[in-house]
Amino acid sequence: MTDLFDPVVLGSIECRNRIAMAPCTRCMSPDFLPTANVVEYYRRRAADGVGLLISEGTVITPRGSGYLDVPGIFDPSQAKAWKRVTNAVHDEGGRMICQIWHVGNVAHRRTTGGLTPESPSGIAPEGHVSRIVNDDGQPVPFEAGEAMTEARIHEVIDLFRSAAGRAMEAGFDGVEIHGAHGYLIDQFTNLAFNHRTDEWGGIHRTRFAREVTHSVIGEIGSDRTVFRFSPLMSVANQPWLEAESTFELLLTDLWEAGLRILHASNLDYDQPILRSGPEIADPDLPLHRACRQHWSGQLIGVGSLDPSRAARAIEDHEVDVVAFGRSLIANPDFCHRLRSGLPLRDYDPQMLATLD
């Protein structure tokens, strides 16, 4: 029987258990540089025993930033700052991968340093930019961006590649490509935002995800590359259009690109969100079950899991690793509490104001 605390080799990353820290945006890295408080934040969780830490979203270019004070990995100074984090995590016996990120059209000139947001078709989503307000305290709406040219698409693919290489220089054990939650890669994948009629749209809408993944794997290897995706969960409140066909297109393209580690993200782990076909007696499937039907590689699962449901997911081989987000923000001693049978502290959004 497989247990939460059993070791696992994820690709070639040897993790002491099957508990991962999900990427959680903290906005505590001014000038794109992780501070000493960020070092200590991750170190505490590694010291507690978390097997794999996935960094908060780390931008590959200033134009890819949709939040203030997020970290970057596009400059040697940022790699040097991250090296303090990865050294601290490794000293505590943990492993850590860097989530590389471009937010696309859910940005604003205030978050990009004055640069125009870019996306597949220049379409602005409905809603407001996260965590910033105008001088009068009102939320800031998303603004129309710029449709990416063919040349710019290839430039951004190469930015993902170079960010992955720089992450390895910073001491990370691998990278996670952020292809989820309504950010740039997901915008290409989602027909709601990708209206292109060239070789990057329509039936080719998952090509950008495939080419980014292929480029990153070429830089650091498939055994150190993870891809995160989410058909339903989006900061722009826009799930995938044509979700079932997109799901199969994406997983096929990622496999052909060489990917072998997939991170399936949904707010509710057990929520039925995909239909697998008329031959299935109960065709409405949670994301992890749909992945197991279509994916032969390793799988990380996440989605407001409590410890008992997470333990059952591992025991039943639904996923290979379970990730916790808010629980690990609220509980730096998460693993200790699980081992000791102690209750977890409840998450409170006010906890985002500090790095505990």
Contents of the next structure:
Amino acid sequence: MTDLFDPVVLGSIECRNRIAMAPCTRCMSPDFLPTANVVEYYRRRAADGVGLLISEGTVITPRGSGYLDVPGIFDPSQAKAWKRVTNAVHDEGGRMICQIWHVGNVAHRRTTGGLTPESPSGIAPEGHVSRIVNDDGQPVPFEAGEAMTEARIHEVIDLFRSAAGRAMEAGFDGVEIHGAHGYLIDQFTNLAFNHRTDEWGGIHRTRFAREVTHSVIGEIGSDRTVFRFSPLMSVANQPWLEAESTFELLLTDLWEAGLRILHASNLDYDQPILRSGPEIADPDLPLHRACRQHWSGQLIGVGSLDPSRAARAIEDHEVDVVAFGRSLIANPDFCHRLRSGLPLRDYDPQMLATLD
Ligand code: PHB
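Given the form predicted on its own, corresponding form predicted together with ligand PHB:
Shown next: the complete complex, the earlier chain at its head.
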């Protein structure tokens, strides 16, 4: 019977167990550079025994930043700063991949360093930029920004590719392409935000995900590339439209691009993949079980899992690796607590104020 603490080889990444740290935005890296505190934050989780650390979202260009003080991976100085993190994690026996990120127009010129946000169709998502307010204390709405031209689409695909190469220079064991949560790649995938009538919209809406993935795999290999997606969860509170056909299109395209490791993200692990509808054979099928049925590669699961539900997910072979976000923020000694049968500390958003 497979256990949370059994080793696993994800692609070619040899992980000492099946516990992953989910990517968690921390906004503690001014000038796109992870600091010494960030090094220690990740080192602590690796020293505790986490098998695979997935970095916080790390932007591939300032224009892709929707938060202040998130790290980058578009410049050699950032690779150098990240190298201190990956060395620390490796010293402690952990493995680490870099989540490469472009938020599209879940952004504002205040978060992009004055650059106009960009997205498939220039449709502003509803909502406000996280963690900042205007001078008068009011929240800052997302900006519609510009619809990307064909030429710009190709440039951004290339930015993902070069960021993946830089992540390898920085000593990461691989990358995770952030294709989830309503950010740029997901804005292409989701018909709510992609109104294009060219070869990047409609039935071609998953082409951007496919071409980014193909390009990253060309740079670093399919054995080191993970893709994260989320049919339901989005910072703009807008699940996929036509979710069932989008799911099929995306998984088919990613497989054809050479992807073999998929990370399915839901706020709640057991939430059904799709809103119920008459066309759906089994509306109650949870996302991860749907992935197992339709995906022949490896799977990472996530979604407010408690350790016993996570252990069952591994035991039942629903997923190969389970990721924990909030509980790993709240418990730097998470693995120790699991092994010793100690209770976990509850997560509290105030914990985001410091990097413990
Ligand atoms: C967030 O900070 O709320 C956040 C960041 C990245 C995600 C999802 C949520 O992928």
